[in-house]
Every structure is written in structure tokens, then in C-alpha cells.
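Take a look at this one chain, the form predicted on its own, written out in C-alpha cells.
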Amino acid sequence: MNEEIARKLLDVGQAFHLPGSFFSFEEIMNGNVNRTYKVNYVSDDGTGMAATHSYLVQKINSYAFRNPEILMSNIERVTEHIRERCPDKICLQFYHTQQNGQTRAYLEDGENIWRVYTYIPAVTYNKCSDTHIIRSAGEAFGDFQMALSDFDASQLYETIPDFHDTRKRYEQLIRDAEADPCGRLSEVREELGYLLSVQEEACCLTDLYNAGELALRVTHNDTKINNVLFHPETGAPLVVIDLDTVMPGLIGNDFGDAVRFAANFTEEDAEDTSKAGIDLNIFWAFADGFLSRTAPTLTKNETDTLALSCFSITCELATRFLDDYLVGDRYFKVKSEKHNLIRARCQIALARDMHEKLRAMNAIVQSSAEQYGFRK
């Protein structure tokens, strides 16, 4: 299998005209959707010594992202805007190839879709209890939001239609539960019952947007802390990565998803759900960092719903995990037959704890927002 992957990565590198000789590769295991490989090339540095250059090669999940042209169009427009507005900051750099007489930032090989971008030496965190790092992640996502604050969201495609439309996520779950294509419904009645019991509260942000009471912005839509690269020595945030879901959205979804991932006491797929819950110290650190960058630009409705957005998006992701389990695990990568069900149960346990702590979470948001210049 490794030889087969190596041959494919070599072919992709040649298509993108990567300089030097293919030397080695390793799979980067972060991420639930795409497959990512760090690929190393060697070349003569001009002195007779071998120089190593590394690239990230990704196989894009074509079930999740069915139109690579609009996917890469969004990414290139956003990275170009950030590069022009923040020329002194590190920015993702994608490579191009010629295919069918066109210059593209992706390659279609008949079965898969590939892209290549420069590897940035850095460290990432799946879980971190260091509030300094968490606050820095909040600053990074806040800076990302501010770098795109003057970008017209209407210029971007919706790479995954209705990605954070919580109502439609619920509707899809209900349809698939009724169809029960894999005969798994009997296993998930308790989980389905809880999600349906909080449906109205979970759909609050979607309903407010549909009523014209929340602004549409350019958002990242996958703000897990492991999508921030940090300097390996200083710990300073370098760049926000994984831009596949950058598109028009609600700022609460970015805030809420980051909290959902970083502030859970346990991993998002922990089997022991008794350990799941929101760590308010981590929540405070992220909220303080994020609001230190964004507070003056937020509307009252946005600020008032930031805490609720954490509960909302946790329920939304639970519906997605549960739905994917019901239909046979077609979207998320799984490590076992019940992986998506385990994920759903963990998110439900986290949502329950968030619901109990919403008042405290909102007080933290309001305090930090006022500290950093929020105008009521």
C-alpha cells in the first residue's frame, strides 16, 4: 500500500512540477475529511550538499467537495486578499498545474482530486490545556476574521451548500432516520431523542439569520485549534490553515466550533462520555483572544449569541455524526464501525454540559467584549 501511495504522490508531484527528487513521505493524521501527506524532495543546493524541501499534498474528499473549481477559487481569492492586506504575515501558497489547456490549483486524475501547497514548519495542537496557546488561537481566528472584514462575501461560492444551516441538518437527520438505509436506527433512539428535544434552541442562530438579524460575513467554518499553526519555539500563531470551508457564514459558527473543539475536557470521539464537558478556563482564554481582535466590529446580536453558538454548533455536529452513521459513514473518515456514533454521543454529552453553563459562558463573553471596545 505504501508503494502504491508513493507512486501516486510521485505522479502528483510531477504534474505540479515540484523541483528536486522525490525522497520520502508521511501521512498527516489531522483532519476528518481529506487525506494529507507531507512529501519531501531533495535537490543540490549549489554547493554539492543536498537540500530538503517539503510540501503538503492533499487528496480532496470528492464526496464532501464535489466541485474542485469553486473550492479552489474560494481559497485562492481569500489567500490573495490576505496576502495583499497583510504582506508581512505567513500565508498559504498553492501550486499550479496545466490540465486540459488550463492552469489550475488542483489536479483531477480520473479517480481523485489533488492539490499541493508549501509545507510550513510548525506545531499544532489537538488538545491543549495551556491557556496562553488557547488565547493565541483565539487571536489567530480573530485576525483571520478581521483580515477578511472588507472582503465581499458575495464573491465566494458556497462550497458545501447549507453547511451550517442547522435547520436543514436536522431535517436531513430526520429524513435519514425515517429511511434507516443501514438498519441502524434502533441503536440511536436515545441520541436522536435528545437532539430533537433541543432542536428549536439549537436552530436559533439559523433562524435569526433567516430573519435578517445576524450579519453574513466571510467565515472559516472549521475553526478547530489544530487548524492554527504555531511557531515551534515561541508558540506564536503563524497562520490559519484548512480553508476548504471558507465561505459566507455567521461569525458565531466560527466562534462556537472553536470552543466546541478546544474547550471540551476530552477528545471529540471519546468513548467515555462522562468526561465530556466544557472547561470554562479554556472557554475564557479563547473568547478573550478572539474578542480582543473582533469586539469593536460585532453587532449586539452577534455578541449576545456567541455563547449560544457553542451549544448550537455542538448539536449541529452531533446531528451530522449521527446522520453519517445512519447512512453508512460516507462523509467522515472512521476508524471503526461505530466511530461516528461514538462521536455523536460525545458531542451530545458536551452539549448537555454547555446548556447548563450558558449563563456563565455569556457573562464571560460580555465581560471580554466590553473590555475590548464592544459598542452596545
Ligand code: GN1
Given for the second form:
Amino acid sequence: MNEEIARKLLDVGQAFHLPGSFFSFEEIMNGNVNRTYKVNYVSDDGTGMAATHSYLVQKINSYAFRNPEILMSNIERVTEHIRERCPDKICLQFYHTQQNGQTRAYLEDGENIWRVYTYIPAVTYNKCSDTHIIRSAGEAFGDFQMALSDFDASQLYETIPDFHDTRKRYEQLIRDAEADPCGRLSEVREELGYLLSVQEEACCLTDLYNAGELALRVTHNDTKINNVLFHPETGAPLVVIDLDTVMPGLIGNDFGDAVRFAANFTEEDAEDTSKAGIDLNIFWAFADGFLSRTAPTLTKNETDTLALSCFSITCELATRFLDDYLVGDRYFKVKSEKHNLIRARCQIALARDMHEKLRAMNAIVQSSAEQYGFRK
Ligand code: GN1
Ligand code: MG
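Same protein, different form: I have the form predicted on its own, so give me the form predicted in complex with the ligand.
All chains and molecules follow, beginning with the one already shown.
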């Protein structure tokens, strides 16, 4: 297996003209959708000494991302914009290959799509109780949002249509529960029952947007804190990664998804759901960092729905995990037969706790927003 992957990575490296000789690789286990490998090369540094350099090679999940052309076009435009806006900051750098007479930032190889970018030595966090780091992550996502505030959204494609349309996610779940293609429905009645019982509140953001009450911005849409790279020594945030879902969206989804992941007492797939819940200290630190960058640009409706957006997106994720369980784990990578069900249960436990603490969460948001200035 390893040899097969090594051979594939070698071929991909050649197609992207990576300099030097391939000597090792390791899989980076962070993502739930794409496969990511750190690939190491060695070359002569010009003085006869060996210099090593690394690249990130990714196999894109073509079930999730149906059109690599629009995916990479979005990412290249967005990174170009950020590079112009913030020339002193590190930015993602993609390699190109020639295929079918065209220069492209991806390689099609039968069913598989590959891309390559420079490896940035950094530290990432899946779980972190240091409020200083969490605040920095909030600032980094806030800065990312602001760097794209003047980006023309009409240049972007929807890489995954209706990605954060919570209503449509619910409709899909209900359809798949009715069809029950894998005979798993009887196992998930309680989870489904809870999600349906909070459907209206969970879909509130989507409904407000459809009613013209919330602004469309260019957003990241996948703001797990492990998508912020931190400097290994200084601990400063370096760059926001994973730009596959940068699309027109709602700021609440960026805020809410980051909170869902970072402020949960447990990992997002903890089996012991009794510990899942929102840590208000972490919530405060993230909210404060994020709002320190964005508060003056937010409309009142945006500020007023930030706390609720955490609950909505947590329910949305629960519907996605539960739905994937019902249809036989087609979308998310799973480590065990019940992985998606475990994830859904953990998100439900978190959503229940958020629901109880919504007033406190909202008070925290309002106090930070006031400190950094509401939009005039
Ligand atoms: C996926 O692959 P990763 O971890 O970056 C998913 C997100 C989910 C997340 C849950 C394109 O992100 O929407 O929130 O898993 N990305 C996509 O862990 O569906
Ligand atoms: Mg992602």
C-alpha cells in the first residue's frame, strides 16, 4: 500500500516538475474529505551538501468537489487577491502542470485529482485550551475575512452548491431517512428526532438570508482552527489554509463553524458525549479575536445572529454526519463503521448545550462588538 502511494506521489511530483529527488512522505491526517501528504525531496544545495524541501500533495475528493477547474480557479483568484492585499504575509503557492495542452493547477488522473503546493513549516491545533492561541485564531479568520472584503464575489464559483444552506441539508436528511438505503434508520431515531425538533431555529440563518436580512460576503466556509497555521517558535498565526470552499457566504457561518470546532470541550467525534459542550472561555477568546478585526464592518443583524449561528451550524453538521451515516458513508472519511453516527451524536450534544447557553454567548458577542465598535 505504502509503496503504491509512494509511486503515485512520485508520478505526481514529476508531473508538477518538483525539483530534486523524492525520498519520503507522510500522510497528514487532519482533513475529513481530501487526502493530504507531506512529501520530502532532497537536492544539492550548490555546495555539495544535501538540502531537503517539502511539498504538500493533495488528492482531492472528487465526490465532494465535482469540478476541479472551478475549484482551482477560485483558489488561484483568492490567493492572488490576498497576496496583493497583504504582500508581507505568507500566502499559499500552488504548482502547475501541463495537461491536454493547458497549464493547470491540478492533475487529472482517471478518477483522481491531484494538486501540489509548498509546504509551510507550522504548528496546528485540533484542540487547544490556551485562550491566547484561540484569540489569535479568531484574529486570523477575522483578517482573512477583511482581506477579502473588497473581492468581487461574482468572480467566484460555488464549488459545492448550497454548502451552508441548512434548509437544504435538512431536506436531504429527510429524503435519505425516508429512503433508508442502508437500513440504518432504526438506529438513529433519537438523533433524527432531536434534529427535527430544532429545525426551525437551526434554519434561522438560512431563512434570514433568503429574506434579504443578512449580507452575502466572500467567506471561508470551513473555519476549523486546524486551518490556521501558527509559527512553530513565535506562535503567531501565519496563514489560513484550506480554501476549497471560499465562496459567497454568511459571516455567521465562519464564526459559528470555528466556535463549533474550537470551543467544544471534546473533539468533534468524541464517543463520550456527556463531556461535549461549549466552553465559554474559549468562546469568549475566539469571539474577541474575531470581532477585534470585523466588528466595525458588521451589520446589526450580523452581530445579533453570531451566537445563534454557532447553534445553526452545529445542527447543520449533525444533519450532514447523520445523513452520511444513513447513505453509507459516501462523503466523509470514516475510521470505523459508526464514525459518522458518533460525530452526529457529539454535534447534537454540543448543540443542546449551546442552546442552553445562547443568552450568555450573545452577551459575550455584544460586549466585544461594543468594545471594537459597531458599524455606524
Ligand atoms: C470537512 O475536510 P475538512 O476537515 O477540512 C468538511 C467541513 C466540515 C468538516 C467537519 C468540503 O472539512 O464542511 O465542517 O469536515 N469540508 C467539506 O470536520 O465538506
Ligand atoms: Mg476543509
